[in-house]
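Shown here is one chain on its own, the form predicted on its own, set out as structure tokens.
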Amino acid sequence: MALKLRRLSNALGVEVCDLDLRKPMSESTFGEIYSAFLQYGILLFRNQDISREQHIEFSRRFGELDDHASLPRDRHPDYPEILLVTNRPNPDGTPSESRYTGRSWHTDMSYTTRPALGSLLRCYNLPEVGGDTLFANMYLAYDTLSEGMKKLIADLHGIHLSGTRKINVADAGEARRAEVMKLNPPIAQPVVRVHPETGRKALYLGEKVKRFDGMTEEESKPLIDYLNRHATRPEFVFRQQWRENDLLVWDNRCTLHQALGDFDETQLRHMERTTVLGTPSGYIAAA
């Protein structure tokens, strides 16, 4: 029985329709799956009242799975596999680390060498209005550049930092900060990504890119901004709009994606993602 796929929007994504993925999964299935991921590049599940084990489970056949050892403060305590993003304050009482987390425009994990393949976010609460995510298809973005814009970054590297949520790191010091440097250092990726499966080039930027390598961040300014407001176009771009027990996979080797923080910060927005490892890219960078 094929899949029910109804398009969320003209830019990218769709939503599996009529699917429990607390139900044991044939490999036929999976693959319709796997193949509507590549072509559509976000799939969403809707009412997915599922365990964290069985979250992870199904974001396991989608490869290997980071356990977020560079994020050790976001990770949930009991599942390495999990990486919290909530406003929930910590046992203490300190506000939660990863509050702020995925404002800026950015694919995950492209300050590692071996950025993510894709996501799985589940939803678990809502703010009563807002709290959406907003998601850019890359390929788009590359396809609609003049060919003498393709030309100039073909062979441009982009310095990908961590520590670029709302609150940035120099807040907390110098201890802070160097422990980010030590787990993220600078890492340089392709402006330019071909991707592993489909082919298609794609273009790798985002607001975690501050300059070009051998570049300065002034020389670099001007041309990362363009792009990015290119990519993230109205046209290029999808608006999730959370219900709990959604369920979005999403391929971050052809999109970019951000958080909005568009909801009374006082109400819970609680959300967990499983981050699949991909292939090896870029290289550390000089600070």
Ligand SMILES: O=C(O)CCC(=O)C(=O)O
Second form
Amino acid sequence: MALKLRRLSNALGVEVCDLDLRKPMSESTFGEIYSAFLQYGILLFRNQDISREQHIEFSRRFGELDDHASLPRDRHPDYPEILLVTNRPNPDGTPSESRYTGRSWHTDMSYTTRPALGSLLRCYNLPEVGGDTLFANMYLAYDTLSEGMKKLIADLHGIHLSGTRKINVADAGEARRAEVMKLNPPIAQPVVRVHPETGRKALYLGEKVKRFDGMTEEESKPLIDYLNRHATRPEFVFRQQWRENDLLVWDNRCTLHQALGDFDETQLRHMERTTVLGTPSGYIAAA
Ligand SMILES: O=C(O)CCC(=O)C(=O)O
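May I ask for the structure of the form predicted in complex with the named molecule now, the form predicted on its own having been displayed?
Okay, now the whole complex, with that chain kicking things off.
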């Protein structure tokens, strides 16, 4: 079966049209889907009224799934493979821990030594307007650097921290910050990462990176800021305007993303994500 693909932006992404993920899928159709995933970095499936089991089952075709042990409070109580990204209050009325998830440019689980291969985010509830997500193509970001800059960053490692910024914003307190830091020590990742499947070089950075290994924050900041600004220029970006029952899949090894928070926080935005584990990368750095 030849997939019907529709480009989503000049930089990255395709919609996979006319496919019902509730129906059985042959290996060869999934092979085409996976090729498109590697080629375009993002796949969008619209109108997918799938169950959580179907979400998990489809995700497993991309690889082994994370059980989100590093984010115990954000995972679905009955499905450890599903991470909640929601502003729906907890059953006891307290605010959801995940209401600010993804509000800065990042790539999933880069703060672990087995960062995510891909993520599959399903949209359940949307505010009246907004709630969009941006994605950036990190191959393009790398390819468009000067040869001098490529040489300069070739051997650098960025220190990736888990969602402590999010936690600060959420005012969750010192105990929660300490818990997350214990579960997620700082991890050094190559700034230029070779994609394990395509062999292409991509920038691997984002706003969770505050310094390079072996350098101070003050020394690192100008270059990190420049690279992040360069990587997220509008021409490298796709903006996802969600519809209910969208399922969006992204390749974390060659893209960055950011949830914009461009909506009325009193309205419900409820998303659920599975995370496909990638190959080992990086090392634990000194705190
Ligand atoms: O809510 C979104 O649009 C994106 C969430 C996100 O950044 C993530 O799941 O990593």
